[in-house]
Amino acid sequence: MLENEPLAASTTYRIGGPARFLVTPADADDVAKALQLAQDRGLPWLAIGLGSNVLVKDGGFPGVVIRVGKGLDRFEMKGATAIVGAGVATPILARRTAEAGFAGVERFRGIPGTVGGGVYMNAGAHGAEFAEVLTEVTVMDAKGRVRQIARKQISFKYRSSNLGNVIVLEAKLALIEEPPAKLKEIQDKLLRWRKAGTPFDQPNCGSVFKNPGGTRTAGALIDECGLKGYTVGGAQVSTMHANYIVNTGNATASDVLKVIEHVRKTVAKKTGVELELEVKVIGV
């Protein structure tokens, strides 16, 4: 447990002020202790994985940040069922299951987060999402109580769920047998597409806005408005993919938020579409 620890190193944006406490749990008991710490001190708490899909404000987070990773990274195949800890990186899940000859999450190879966050927000890529393969999730509530929730009890929507005020600890996924060579071919093709069309080599949070539905994506709408390359301080609308705002080296959260605001206003004015954030803005 670290006090007043800058969160920039814990996010894929490489942006963010300090957490009052940053806890890296070695097991579920440590998660419960971190939640107890928050309760005892009357502090808010937040769980993160690899720190993608979040923008931490420059003032940081005035509570307990629980970074779920090593220690909660179980990976086991029981037949066609994958039992996966919340701390497993989603690209590793995609690679391991494909190598074992199981399909269902092979298209997740480029998702820059962990299984816990992926399940909680129903992450997806290339037409696939966690809601399609999840059969059961193990969660811990704010009082440290652990329970299993069946898929049929969870309401998933596009990039959201109704899991509420819990931390995902583990997930069971129902997969289908497929030849590893076929799955590798699919993954190689999708990775080539992602590397060619997204800013892999610059710090970012992933997609900033949700796709609004219809025929045009958020990226296409932003591009149509001529906003690629729009810059405030160290934050820039990617010239490769307009739904990414990249940290060019010295961006602050304030820079990113100013870019977000300009993009939303411009797209609304020119197209009539109100873009909704996919990235979670946290802190003060």
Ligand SMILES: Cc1cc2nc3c(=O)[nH]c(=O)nc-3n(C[C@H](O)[C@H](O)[C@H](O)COP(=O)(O)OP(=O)(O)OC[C@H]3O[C@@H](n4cnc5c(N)ncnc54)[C@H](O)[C@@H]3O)c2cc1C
Second form
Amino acid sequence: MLENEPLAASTTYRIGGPARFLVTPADADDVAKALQLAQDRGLPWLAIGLGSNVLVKDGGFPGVVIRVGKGLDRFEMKGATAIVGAGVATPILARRTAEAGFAGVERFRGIPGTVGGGVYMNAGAHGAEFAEVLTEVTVMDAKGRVRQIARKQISFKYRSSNLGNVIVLEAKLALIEEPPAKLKEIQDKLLRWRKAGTPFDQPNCGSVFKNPGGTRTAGALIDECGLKGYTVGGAQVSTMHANYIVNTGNATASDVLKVIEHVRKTVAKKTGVELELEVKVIGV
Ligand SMILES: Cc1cc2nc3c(=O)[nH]c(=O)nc-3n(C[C@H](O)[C@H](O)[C@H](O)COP(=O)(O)OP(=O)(O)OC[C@H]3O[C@@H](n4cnc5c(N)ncnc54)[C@H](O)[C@@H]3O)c2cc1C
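Can I get the form predicted together with the named molecule as well, since the one above is the form predicted alone?
And the full complex, kicking off with our chain again.
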């Protein structure tokens, strides 16, 4: 547990002020202890994974941030069921299940978060999402109580769930047998496609806005409005992919939020579409 620890290093954006406490749990008991600390001190708490879908504000998070990672990284195959800790990185889940000859999450190879964040956000790619393969999730509530929730009790939407005020500890996924060579071929093809269209050389948080439905993606709408390259301070609408706002080196959260506001207003004015945020804005 670290005190007043900058969160920038815990996010793919490399942006964000300090957490009052940053806890890296070694197991589920540590998660419960972190929640107890928050309760004892009357502080808010927040779970994060690899911080690949968050924008932490410059004032940081005035509470306990629980970074779920290595300590919760169980990976087990029981027949076609994968039992996976929330701290397992999603690309590793995709690779290991494919190598074991099971399909269902192979298209998640390029999602740079954790299984916990992926389930909580209903992450997905190339037409597949966590909601389709999840059968059960193990969670801890704010009082440290652990329980299993069956898939049918959870409501998932595009990039969101109704899991609410809980920490995801583990997920059970139902997969289907498929030859490893075929799965590897799919993954290689999708990774090549991603590499060509993602600004991997600049810190970012993936897609900033949700696709609004209809025929045009958020990226296409932003591009149509001529916003590629729009810059405030160190934050810029990527010239490669208009739904990415990249950190060109020394961006603050305030810079990113200004770009977001400008993009939203311009797109609404020119196209009539109100873009909704996919990235989670955290802190003060
Ligand atoms: C280059 C790039 C490409 C991306 N491509 C995609 C893509 O194709 N598809 C896609 O869906 N996303 C994509 N993303 C976004 C991101 O990777 C996913 O949303 C990912 O699932 C987030 O996981 P995380 O562990 O990083 O979560 P974080 O960013 O740490 O957290 C995201 C949200 O989940 C909550 N959360 C995290 N872990 C837990 C937990 N254990 N229990 C409860 N709540 C938790 C957090 O509180 C927060 O609200 C991309 C991001 C980047 C940087």
